[in-house]
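Have a look below at one chain only, the form predicted alone, in structure tokens format.
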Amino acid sequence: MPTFQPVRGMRDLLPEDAETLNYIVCKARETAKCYGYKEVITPIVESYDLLSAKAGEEIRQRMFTFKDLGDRTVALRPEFTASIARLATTALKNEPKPLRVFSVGSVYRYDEPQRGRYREFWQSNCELIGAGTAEADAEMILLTNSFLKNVGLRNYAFKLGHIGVIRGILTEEGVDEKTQNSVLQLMDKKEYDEAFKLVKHESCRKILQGLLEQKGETGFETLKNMKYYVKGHEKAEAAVDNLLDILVLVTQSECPVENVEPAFARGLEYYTGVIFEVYIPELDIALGGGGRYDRLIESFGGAQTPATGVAHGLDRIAMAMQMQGVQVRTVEGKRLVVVSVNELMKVEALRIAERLRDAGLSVEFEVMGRKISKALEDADKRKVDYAVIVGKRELNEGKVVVRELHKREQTTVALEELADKIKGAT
């Protein structure tokens, strides 16, 4: 018989890993709701045309794509934003603006598996639709700051940029949109020499190369250098001003912005404004990132609608927590096992187990046919808190024996008081 393993790039999450992921998911939901976001759930499988429209060539090449039984080309979602943009043009198009929605779930990309990069991975995603202000962009960054703080991470920092600076220069220098997208894809991978080779005009290449050198000691100094450097390129100047407004808002709110990158780019083609990522020193891959996309909804048939969003890599956040020694602080209820002293007591024991479950307690029932001593030994090994032992003599008096396993102490408790006694025990 063959021994099956997960498909390459996919993972089994065992109980401890699943507990950590669920903890992070809960913190993502709590944080989003604190900022006024409402959850939506979208399909894992979407139309390929929808997902590929503005994803960027690299992501298009890495999508899990297939024909369904109706001969339609569909794909597993590589991210959430396209699905949310679809909703914004259909079911949510008449909702009052701004629209704040979030999603949590798995996404799929056929990347080469390596540390922090899988083919199935988890994201939480927040989108703010209908607001074109610096305050809306700052909210995405501040929400991410709150989320990482809530899961217990330390020493993380944000990197900011503005796609409008590069696009502004390229547009005013007459570079077509297709070439711009290719340039930005290569710049995202820091392949600057290859990126600049795509620009035909020597003057434009020099401007882009010089932009890389405008880094200052602080974000504000970098923006000052950039503003002077792009003088005369009206759209690029406006982008620098916009980024300055956002930087003021987030730094005044005590959000840790480590740097502003003059030539920062991200792979998705739909970005039109500010872009950002967040890192910890121990890990050289982003824990999350996002930015402004003011033309995506319109390209899907909706009205012209400004929007901004962020995606958080939950698997990477789990890895970052492990690297920093952050403990998952879940509040678990007490665990019980119910054991009958003999076969005759099993029906009554099972009935008691159901009553305890109805009271909200986590209850296992002894199903292995073990004798009491072996059942208690097994429960102790698995760190069960209490054993409820159902015997005929005690039951005739309306009572059961409750054994606190780690203390090796037991007492007799009336059935009507059993759930409250266990819940109240410390």
Given for the second form:
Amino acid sequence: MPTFQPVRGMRDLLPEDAETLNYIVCKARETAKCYGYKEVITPIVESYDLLSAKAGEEIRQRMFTFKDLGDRTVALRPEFTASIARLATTALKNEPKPLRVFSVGSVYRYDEPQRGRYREFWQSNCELIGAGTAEADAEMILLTNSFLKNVGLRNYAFKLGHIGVIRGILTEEGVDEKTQNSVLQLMDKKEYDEAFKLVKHESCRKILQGLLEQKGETGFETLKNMKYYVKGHEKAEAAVDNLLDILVLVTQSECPVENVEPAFARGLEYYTGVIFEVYIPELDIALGGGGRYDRLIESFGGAQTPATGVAHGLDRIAMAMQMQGVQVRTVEGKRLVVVSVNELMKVEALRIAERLRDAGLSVEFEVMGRKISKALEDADKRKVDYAVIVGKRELNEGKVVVRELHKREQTTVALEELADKIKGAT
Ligand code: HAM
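Target state, the form predicted together with ligand HAM; input state, the form predicted alone:
Below is the entire complex, every chain and molecule, led by the chain shown above.
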């Protein structure tokens, strides 16, 4: 028989990794709640048309797409934003605005597997729907800042940009939307020469090339350079002003901004405003990213609704924690094993185990049919704290033997005091 392995790009998360991921999920949930976000759970499988509509070619080509048995073309979600935009035009349509929605779960992209890049990975995702202000955009960055701080990361910093700068220039230079999308996709991959080749007019190409050179020492300096550079391109100028408003808000709240990227683009096509990503110095892949998308909901048949959002890459955050030596701090309760002295005591022992579980303790039952000494040796090896040994003599007096495994000490405890004694022990 062949042995089976996970499919390429998919991973098993063994107990330690699963514990870390769950810890990060808890922190993401806590942070989102702190900012007033309500959690929704949406399907992993959605219609291909929904997921592909505005995601852009890059994501479209990487979706796990298939026909279900009813001949519908469906796909595994590559992100949450499309599903939440769907909700905003249907079940949550009449909710008062702003609408703050949080989701967490696995997403799927047929990316080339490498360090920090998987085909199944986890995101926590926040969408803020109905607000078009700089404060709303700043909230996504501040929430991400809080989340990363809460998981214990250090030295991370945000990279900011505004899709309206490049789109503004291209629109005013008469470049159609389809070409704009292709240019932005290539710019996202830093394939600038290829991107500029798509722009027919020499003058427009020069403007874009020059834009790359406007980076200053700080975000504020970059914006000053950009503002001067795009003068006369009304839309691009407005985008720079908007980015300045957002930069002021986040830096005033002591959020670390590394810089503004004059020609920043992101893989997703639906962005219309500010875009951002967050990095730590030890890793050159983003831990999270997001931005404003004011036309997505309308394109799904909803009313014209401004919206902004962010997704955090939880697997990469786990990796970043490991690189920075951040410990996962979970409060582990005491672990117990219940062992019966012999076959005859099995029923009683099981009943006692159930009572201890009802009292909130984590209790394993000896199911291997081993002798007591072997069972205790095994439990000690696995760092179980206590063994509750159920024997006839003690039970006749309403008692059991409790052995503190690593101390190798044991006492006899009355059944009615058992749970409290174990819980209270330090
Ligand atoms: P995204 O930048 O495509 O944005 O993904 C967000 C994060 O997911 C990335 O920064 C990265 O940490 C993680 N990520 C992406 N691809 C992979 C991969 N193959 N393996 C591991 N981690 C990965 C979005 O998904 C948008 N929906 C964000 C958003 C929400 N924009 C507005 N609202």
